[in-house]
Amino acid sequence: MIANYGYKDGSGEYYISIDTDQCIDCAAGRACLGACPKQMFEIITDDYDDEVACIKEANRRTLAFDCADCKPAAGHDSLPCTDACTPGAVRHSW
């Protein structure tokens, strides 16, 4: 299942998507938790009793600002959260 966290406003769509099927089998030991400088990721138990990563409620409406340090408007080569996620479960929409 793909879980989408974020929002859409007049400036664009800002979502972080987490493929929970890939997240369950994380071989990196939930490295996304420590990779994010803003500590936006947390582990929750989903509806199927699996432990998966998600974006904290407090950050879901401010992703464009919270991710700005890692993702400047001028472009980026890589992101700490996507690099740390070896299963490839974390994706950004913008």
Given for the second form:
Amino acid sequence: MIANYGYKDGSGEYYISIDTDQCIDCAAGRACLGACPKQMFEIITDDYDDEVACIKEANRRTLAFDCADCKPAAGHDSLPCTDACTPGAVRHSW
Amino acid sequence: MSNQAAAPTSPEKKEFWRWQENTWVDESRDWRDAKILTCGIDVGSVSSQAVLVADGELYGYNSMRTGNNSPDSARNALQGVMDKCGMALEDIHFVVGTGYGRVNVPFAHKAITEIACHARGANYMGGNQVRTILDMGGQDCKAIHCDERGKVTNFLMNDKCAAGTGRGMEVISDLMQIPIGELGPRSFDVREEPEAVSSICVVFAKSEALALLKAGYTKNMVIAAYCQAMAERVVSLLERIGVEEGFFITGGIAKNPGVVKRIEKLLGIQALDTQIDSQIAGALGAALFGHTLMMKQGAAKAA
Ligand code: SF4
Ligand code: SF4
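Starting from the form predicted alone shown above, please give the structure in the form predicted in complex with its partner chain.
Everything in the complex follows now, all chains and molecules, and the chain you saw is the first one.
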């Protein structure tokens, strides 16, 4: 399943997509959990009883702000979460 | 004769936004004949539904406005449909809670997200050709892809603001002083289609609508402009995950042709039809999940 967390507002679209099929047998040892400096990832049991990563509820409406320190504008050329998730399950829309 | 003057009565305030609450049971069947009875309770921010499923088929439902707290709303929604068919809570084998208040349904055996429940409910209501679901709920919007069994494959939810939701439509209804059920048909009663309002934010809706009326718009034109803006907004949400054939709309706004027809026009596809109340999709999906779980447990009630 592709789970999209985030929103669209007047300034743009801010979604983090997680391909949760990759999380079931995560080949990266759940590296997303430790990689995110804001601890935005957590592991949940989804509606189909699979253990998958998701973005915490508290961050879903503030992604543009929460992720700002990791983005190119802050001097980075890659994101800790996408780098850590070697199966390539995590994508950002902006 | 009394000299006492009659107390002044204030004119009754009409609630234009108030949508039709609804209770239905399948009179052609008797729930006592069913081996498995399950219930889905969807406690949303605006409306609450209780759906009964007998042996995997829709048996009855009650849809009403959400009250002050989730447990009471869940109890009242269920009581409404149980009263109609002489059922008691003890007769139900499994209850699944869903929606915004799903963890506050005191008698639920399990809570399942509304994303999964809407997909499952839409699969039942629209058939196994349903692939793209748009749920326009009271205070959020969801775009969902599912497979032929109603299992979610992709989803996106916007709950950051009430624009493009049932609550937004209620605000417009009150503002225009037109019953909510008439908004859709009236939105087509315009000489030419106006441009969408620039903001469907419920906070700005009032000032923008008043400005349009001042500028010479009729009420119907304002409604049309608002319906168009809502349609454009949810289509942009849908386009984020893509739209596949087998398009189905759930939630209260599915009953508003002013928004639905405009969405269909923008997407260039028609939504699948159903005879079942679009507002019960989440609770129906929850009850169907309950049925599957009971089947898995092999705990069918002895005939
Ligand atoms: S997001 Fe990536 S690292 Fe995290 S659990 Fe899923 S597959 Fe593993
Ligand atoms: S960009 Fe940074 S803050 Fe945002 S989710 Fe990735 S690691 Fe966390």
